[in-house]
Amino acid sequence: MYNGGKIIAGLIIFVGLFTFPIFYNMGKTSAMPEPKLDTPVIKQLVEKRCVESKEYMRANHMQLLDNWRDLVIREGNLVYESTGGKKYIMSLQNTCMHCHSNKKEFCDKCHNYANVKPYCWSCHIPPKENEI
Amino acid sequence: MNAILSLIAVIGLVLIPLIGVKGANLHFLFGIVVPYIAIIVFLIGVISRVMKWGRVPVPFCIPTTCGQQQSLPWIKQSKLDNPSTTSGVVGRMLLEVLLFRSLFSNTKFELREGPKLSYGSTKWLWLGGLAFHWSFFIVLVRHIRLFTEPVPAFLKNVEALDGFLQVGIPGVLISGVVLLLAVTYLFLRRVFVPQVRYISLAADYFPLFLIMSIAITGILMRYFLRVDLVSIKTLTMGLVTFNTKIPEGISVIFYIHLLLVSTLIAYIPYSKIMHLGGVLLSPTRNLPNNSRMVRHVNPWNYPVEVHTYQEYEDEFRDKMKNAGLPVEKE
């Protein structure tokens, strides 16, 4: 090997950068967040459901939310009717945040782990939390 | 053809996920050997591939030189196009590797009517290259967030920077679609340019299907056929603890992503994309242009067994003499 040195010292931090995820996760068991629905609303729900159903809910919800503000916004439109026949008020504040008024502990839980930060709250106001 | 045998190639790569986790359920397969292969396979592959590199001795000294060399005090020297000294090189090479400064100078040449050659500068090349290399650099930092936790807290200013635009919910995020688009251009060159088709090969055109097919499925996923992220973040995390699950309803198009990441991260090592590796390793760009300075030996040099004259007249002198021939020492 020549300038053996260089090159294993080269090989050595670029294998280190490649398998950086392993060291700076070690010993950190990764447990999928679990958003809580214990809000008062969603306790006296008879039936559990959300606006849709809970896989589109998971996957769509922010097309769902963009979706809600175009058609309120730019075409006056104020009512969403859901798959199942259900209406409900397209409303971030007054509908999403009714049922789900634990923002910290739903809404952030998983925004937190997928590292988004929706900008919404820089206008619509989040429900009152105690602060944690 | 090189260039339909290698869609057919990725159209392949993309059926056999459809395949194998709609139709037969391989989750495991898919989501979690597979990946892991590709892995061991990259790593190995990159790994050997440079100590082989590293094996190679380079008998003489022949760094590309594109100005004028270091001469006499009054002569200006080219220090980065020629440079001397390891600060130079390190200068040049880190120009290269970032800005791409050798495709900047690219040229064309074409015949004109008169019959006139006439030479020009084109950078469309470089511009493509740039766009392509930095974009997919970006797209890479991003996805450390599915294999962190806690995500770097820089990713979050990466993300923001690349989706100032604020278009749409999830916004969009613009090296996603520059790198989509450079590789396009990186592939209609190929296919438009008569010279660049000519000697365009199938390990050509592969990566750049390869590449393409992932920038699709992963713009699919972000805006159209959006993906349950916390389940796939769930997922990707087990990869990197050891701890490998299988989340329930992670879409089919999530798996043929992997399956085309996992192909590209298997292939570098065996392919033309090792060049991220070979540029650093590449004696016309690592020498400096020392050779009226410093005597560059050849490591092949094993000891030549020589027989002076000297030695010669002292082995044969009595004879020499005898037989009347004339010696330089008495």
Contents of the next structure:
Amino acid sequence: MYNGGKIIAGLIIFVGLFTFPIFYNMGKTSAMPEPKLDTPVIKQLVEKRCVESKEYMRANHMQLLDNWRDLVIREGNLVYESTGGKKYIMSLQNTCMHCHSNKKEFCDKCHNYANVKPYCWSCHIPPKENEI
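Give me the form predicted on its own now, not the form predicted in complex with the partner chain.
No partners, no molecules, just the chain.
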């Protein structure tokens, strides 16, 4: 075999360079972002409660919003009754974004962390945020 040493050395260097990012980042994790709940509307609320519990909303908010969309658009049902018995209007812009108006700090941080591209804003108008 001609130049066998050079070929083996080249393969070792290639494998080392190719796997370097994997070994360099092994064991490192980025901290999960905490959504900021310091909007003016939330600060004024006496009972700081979303339509469902915090744990439920973290795990199932997309399924809830999809279900709301189907109920409103396909069935014309506009009222959602939470597990606590309170009734809400099913509206992303008027119910959810009324309190969670800080889209960049509330929605975008977690969606970017999870590498999720929601299609909400293809139909809905994103809230206007105050630039500091």
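Positions refer to the first chain, counted from 1. Everything numeric in this text was worked out from a predicted model, so none of it was measured. Throughout, rigid core stands for the largest set of C-alpha atoms superposing within 1.5 Å between the two forms.
With a threshold of 2 Å on the C-alpha, tell me if Ile22 counts as moved between the two forms once the core is superposed.
Yes, the C-alpha position differs by at least 2 Å between the two forms.
Checking Leu11 here: with the core superposed, does its CA move 2 Å or more between the two forms?
Yes: Leu11 shifts by at least 2 Å between the two forms.
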